[in-house]
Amino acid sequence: MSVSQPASQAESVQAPVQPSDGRLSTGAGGARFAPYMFISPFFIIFFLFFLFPTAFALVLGFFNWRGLGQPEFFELRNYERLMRDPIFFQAVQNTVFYTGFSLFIIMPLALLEAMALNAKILWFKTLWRILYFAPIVTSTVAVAIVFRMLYNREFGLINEFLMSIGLTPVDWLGDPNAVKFAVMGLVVWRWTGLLAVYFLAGLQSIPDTLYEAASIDGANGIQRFFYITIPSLRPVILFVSVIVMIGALQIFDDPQVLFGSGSPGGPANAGLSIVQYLYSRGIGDLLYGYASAVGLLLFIGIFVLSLVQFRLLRGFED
């Protein structure tokens, strides 16, 4: 008996041919476009709420517009007016002070705090880390109210402490020479803990064998800090310095809430930041074109300073 099947029977067991009704090609095309459909909400939101407003603000800086009516083409008059405005330069000086204080005071404090939280002899490490991180998740309004009470000239705790050691009380919110330090006191309390978390993550990634080998070779604590800790933290230092600089140049809510809407920059605009100045001109005075010009100059300043930071830290890496 033959084991081979007849040709007609073999053809009968073959898979049926799919009907050519176009459904297969349509499904393949849908499969190709499905990933783009899933990621499209991000790009739509990015375009509507970031890219388009940014481009619109860049163009609006050359117009005079108060939100209603036809915009009037102003050429460079917004920028010419800006260069003649003494309040703008006061805001620039204040913002430069905030930036320098943040880079050279808050960052070293955050690094020291991270080293303390990373110490092996520290008890209850998790509790301390939570306490130091808590200010960043606290409401800015609540923090500002507390600091207004601390800075009070008559019954504030800070002046009470100064008088207890024989010093003269300071009008923190009324003296133009003390206003910027009052703002930075609030900023130090709010942001040092967050920066310390970044440094703490970098410290925990450094192998202990490096410190052990350096100790065996006779290196002391200062030498281990400058020759192991700092070089190993280069990526973290770059990241933290950039976000600190950008945050300081865009500081707004801390002085705004601390001084209130009646005098957002404090006495004689001594604590006014660039973003506060932009807000007052755009929202308060409805000078949208003028405020857009301020925003463009702020963007250029942040971009240039960020490039300088990358350049300096690359040189430090070399």
Given for the second form:
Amino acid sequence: MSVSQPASQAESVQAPVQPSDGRLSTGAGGARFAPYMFISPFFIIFFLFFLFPTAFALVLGFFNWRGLGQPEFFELRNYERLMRDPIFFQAVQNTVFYTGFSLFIIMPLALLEAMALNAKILWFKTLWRILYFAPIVTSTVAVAIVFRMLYNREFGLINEFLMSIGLTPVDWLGDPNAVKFAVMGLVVWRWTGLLAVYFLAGLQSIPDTLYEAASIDGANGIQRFFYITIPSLRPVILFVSVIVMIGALQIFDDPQVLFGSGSPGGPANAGLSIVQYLYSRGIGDLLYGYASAVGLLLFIGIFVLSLVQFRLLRGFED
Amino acid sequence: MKKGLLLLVLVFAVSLMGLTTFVSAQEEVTLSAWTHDQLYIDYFNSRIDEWEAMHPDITFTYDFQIIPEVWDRVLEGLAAGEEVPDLLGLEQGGFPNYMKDGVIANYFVDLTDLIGDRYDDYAEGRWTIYSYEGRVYAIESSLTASVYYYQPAVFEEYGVEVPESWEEMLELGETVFGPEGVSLNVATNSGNWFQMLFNQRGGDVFDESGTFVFGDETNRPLAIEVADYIQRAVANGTFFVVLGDDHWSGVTIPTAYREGRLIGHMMPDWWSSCCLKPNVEEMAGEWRIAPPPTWEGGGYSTTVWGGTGWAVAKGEDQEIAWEFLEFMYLGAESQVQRFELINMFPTNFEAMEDPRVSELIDAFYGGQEIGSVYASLGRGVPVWYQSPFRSNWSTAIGDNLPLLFDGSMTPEAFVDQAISITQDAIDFGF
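Swap state to the form predicted together with its partner chain from the form predicted alone:
Once more the chain from above appears, this time first in line as the rest of the complex follows.
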């Protein structure tokens, strides 16, 4: 049932109020602009701190500029230099490793962790969930200090343990072959819990009746996992995989604080990520144009890989 | 009576006018000085009264700020159109960025003529690291001469003398200490660390004109010799490898000191106050210093690492800022006072020989007269030159040192890689 207002009352509500003294009116004119006023703070900030810097960086990639004086038009020379810069390619390789490790090791680990946290037989569920989430709210610098002590070649706990079981100690932060795993160890500890929370939310939305019906039909645990859990989690898997991939491609603070400012890329740059390289060239060497070129290539890489990922996972969904 | 009163009023009025004139004649100056280290501010503050007494006609206000990596922040500020402070504490490693695009010459005062004949009274190597196109732009705060910090009891226990040459150290490592798991020095993946050894051997990375000479027929063999030595010293345990920030902080080095795994460490004078004493306070009395080992093939008696020079910004207060810096930093008495307060070893030869410096005794070093050790090295500081491309070279060296340490890169390949990377950067422009 609808209630209609008398025409005269409706008109009186909608009638524009003409200001007599030119002040801003709360009438129709003001009402027309009000929504824009409310949403404008976001767009102003978005423009100032995202769109404008992005466009500026895009243009800057074609210039040589250290922040002082007139930028020198450089045509494609920043990109030419980049294409024969061995450290950039090393950073790309390292970042691809970080991304692959994150997608194919950390994500499945997080899913397993979420399933464990969702298990009916688990005691003190809330406590476990808090514990797994704790790394997210811990200072990165504090975590890095602790991990540097754990990874210490001479006096670290990890090597003490390895030696106690008869294995050879590893120079986690000194051996170019080991440093990427050292970074990933830190990343696993910091981020698996958060990803598990996403998966846990997805798992809790799967109706129990599906599992009960599958059990009645004779499905075992593995079958229930592949035919109920995974298909039901598709949207969550897509979401998590996209944020994991973007996060891994942009990895910066974990290796930066783990290796420290002395050699932020680790020994022989074996742990250097693309964003670390961008930072060192842009902020350290004040090569804003060159760093912008690195940033643009990273942006294109993330964009293309995200598209591919969406396509693949959409296919997986179909 | 009336006349007398009038006269009194007149005298009072005239006096008041005079006072007003005097007050308005007081010039007001705000001096700003930015640095990364509180020690410099402590030193400035300790002599402020003396400074102000020299300028009774000026009312000073001070804007002294501690800003981490201030040299980079100032460049960023310049890019954003901000002004630079009157006085800037410029770490020598940050100087190459100021050489690029002539920033140092555009924004800072050329001190060469102001220093004048006094140039020769100071260690030359401490001027050249702040020189751009042959002109001096900053005054160094410390000699940064390297010494060999060591634990005498361990040497006595093994019945051996402190090594006087690098070759002797390698021999001791091979035959006496290495088999026991005891190291005599530290190796770290820093271009500055390699440069310290290379400069002491007599090598140059850049010459006076800024030309890259690391790869020439004189310097390349020296670099390979030093790299080869390092590789052998790491391999037989003479050098204890500590990478990255662990060299400066963390538990590795203090624990190795305490456990007798590391019984010596060649580092500059500032290592004592920044890192040795604070990290192993309980080992007071167990350390001594000696002149560093030297290269049998030739070179300098000591070497250097680090340093902070003070530069004067161009501007309306540049003259008074220069006077302030001259008062605080130049002259033997100023340098002795600076040494007494903040332990920065003088760069001035007369100050080095002042008994307050040369006879300094330090309880941490078992009452050793450490001042005399530094003083004996004062004239042996190597002279080396900066370049806008020094960071390219230094990064290339630092990046590949771990590969030299673990033997996966030969000394020749290590040196040639650094030559190639640096030359490529020079050819391209960055």
